[in-house]
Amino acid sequence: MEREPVRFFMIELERLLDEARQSIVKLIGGDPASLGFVPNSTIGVASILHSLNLKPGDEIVVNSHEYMSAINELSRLEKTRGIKVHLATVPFPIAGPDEAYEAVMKHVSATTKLVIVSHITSPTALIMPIERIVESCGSLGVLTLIDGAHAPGQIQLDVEAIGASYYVGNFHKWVSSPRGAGFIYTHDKTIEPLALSSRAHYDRNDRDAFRCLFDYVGTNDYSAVLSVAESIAFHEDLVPGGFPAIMEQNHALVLRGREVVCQALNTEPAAPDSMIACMASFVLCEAGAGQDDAEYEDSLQDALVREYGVQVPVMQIQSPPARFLRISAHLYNSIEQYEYLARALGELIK
């Protein structure tokens, strides 16, 4: 790109994003055609958002356990647009996937135009019932967004066969890419980027307009996802069995280490092994402590940077209001590792 800006984004960009595609629907299934790429799942959601043409009235369903940044976004199109925006109370501690979904679907009906959920929740670390969740909206004619932050790499993903209206994800979480690299799965091209190139206007006979907008937004650095490809080499040759072997691994040391953390903070698992992937969260109290002047947003976290070196999140949802710990499994992190966050936790909760 550097060597020969010019040729790189008007001859070599296409067909390298096209080989990237072939290699990233190994992991993630689907066809490579429908497959756009974004810097990270924040501007897939707001793509998608911002190209519904919503209307005042419109109805959206996002429930508590959403990363905030598609809360925000919604809430800024509430008041720009004059959209109606439910929120479902997902239960956390959690007994089983039922009471997600009913708890979801309670607000759905043949008046909503879109249900946006995440594969696995950010804050409580959740396997959601996106399948059900995906069928009972098709049956009402309701459109889907899948929030698959978290999905590539660390569970077994098939966007196509999950059958979402969309599904966005990021490579830079659990398939170690450089961050940058995010994508859109959708057979809606009517669907654009929040940017459109110098280029847009284009009509080409070749390729169709959706790959032609999102391959390029302007002169950007599209070296992330074009090392997508690498870095799921790179894993796949890591372990013997590739990633189903690494997602196996990561799912039993994360169990260990909830366990570990549970006795710390005299607790029990918030939610079954079956919704849990490779990330687990505990409740540390009601929402509202911990955030005054907190470098971290919450001083727990700022403690556990500061007086122990340790760097896990601690975040806090409204509805139900709770403060969140949440820890994750990959392939450097070890039991000892957690044995040490227990004991750093049961010293400063005392």
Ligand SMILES: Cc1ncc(COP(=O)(O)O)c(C=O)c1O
Second form
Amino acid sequence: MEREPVRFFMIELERLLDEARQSIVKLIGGDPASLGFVPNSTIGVASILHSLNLKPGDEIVVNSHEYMSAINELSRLEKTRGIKVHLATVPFPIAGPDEAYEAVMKHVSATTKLVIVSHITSPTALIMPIERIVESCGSLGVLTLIDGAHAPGQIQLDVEAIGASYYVGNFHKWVSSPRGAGFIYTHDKTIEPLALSSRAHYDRNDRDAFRCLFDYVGTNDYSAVLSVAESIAFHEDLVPGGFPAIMEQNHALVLRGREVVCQALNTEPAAPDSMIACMASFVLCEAGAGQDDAEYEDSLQDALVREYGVQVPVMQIQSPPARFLRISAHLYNSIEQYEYLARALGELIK
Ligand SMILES: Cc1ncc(COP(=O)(O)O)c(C=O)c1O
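For comparison with the form predicted alone, produce the structure of the form predicted in complex with the ligand.
Everything in the complex follows now, all chains and molecules, and the chain you saw is the first one.
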């Protein structure tokens, strides 16, 4: 790119991105031509919302475990477009996927325009029953947007089989690619990037507009997405069995880590094992405490970083009101680290 930028951006980029598509669908499934690249899931979700031509009164259902970038984008659209947002409260602790399904579907009807659900929720680390939600919404004629920011590399994925109208995800989380590698998967070719490039007016008959528009959004660094194939190959070299084996190993480790932390917090797991992939969250107390004067988002997180050198997110949601701590497990983690965290929590809580 730097040696010959004009050739890179004008001649090579589309070919290289098509090669990236071929490698990526081996991990996430689907048809390469339905894959548009974006810098991250935040931009992916916003690109879809802004392409939908939302009108006053259009109803969108989200739930209380959704990532705040989606919620914030919807709040903006409430003000600018007059859409109406319904917030479903998904319980936590949760007994099983039925509770999540029912909580979301209670707010959905044939007048709903779109339902947004994370594949794996950010604060609570729950695998949501997206297949059932997508199917039920489909039968009502309701669009679905699945926010899979945390899914590739954490759980087995087939974006085509899920059947959502839109699936958004990242490779810079669990596939450990360079940052800036996100994607949109959709058959809806009316979806456009948030910004149109200097080439958007070209009338091409060799390539559909969806790929033309997403493949070039101005002079940008596309190397993150062009490195995803190498990130996948790196993991496959590291662990026999590749990603399926890595997911199994990380899942087993997070369950052991959860047990250790549950003992320190004197609590029970907040979700069944089947709703957990390679992250787990713990309810600490009701929302509200811990946020005043915090350097991070919570004074407990501050103390864990400063006094123990441990970086774990401590977050809150408002419905049900709760304060959480979330652990994750990847190949570089070991059970000793969760034991150390448990000791630190024990001392801090005392
Ligand atoms: C569910 C969910 N959606 C979206 C995002 C945002 O991802 P990014 O910062 O890559 O845009 C996150 C980040 O943690 C997330 O957990």
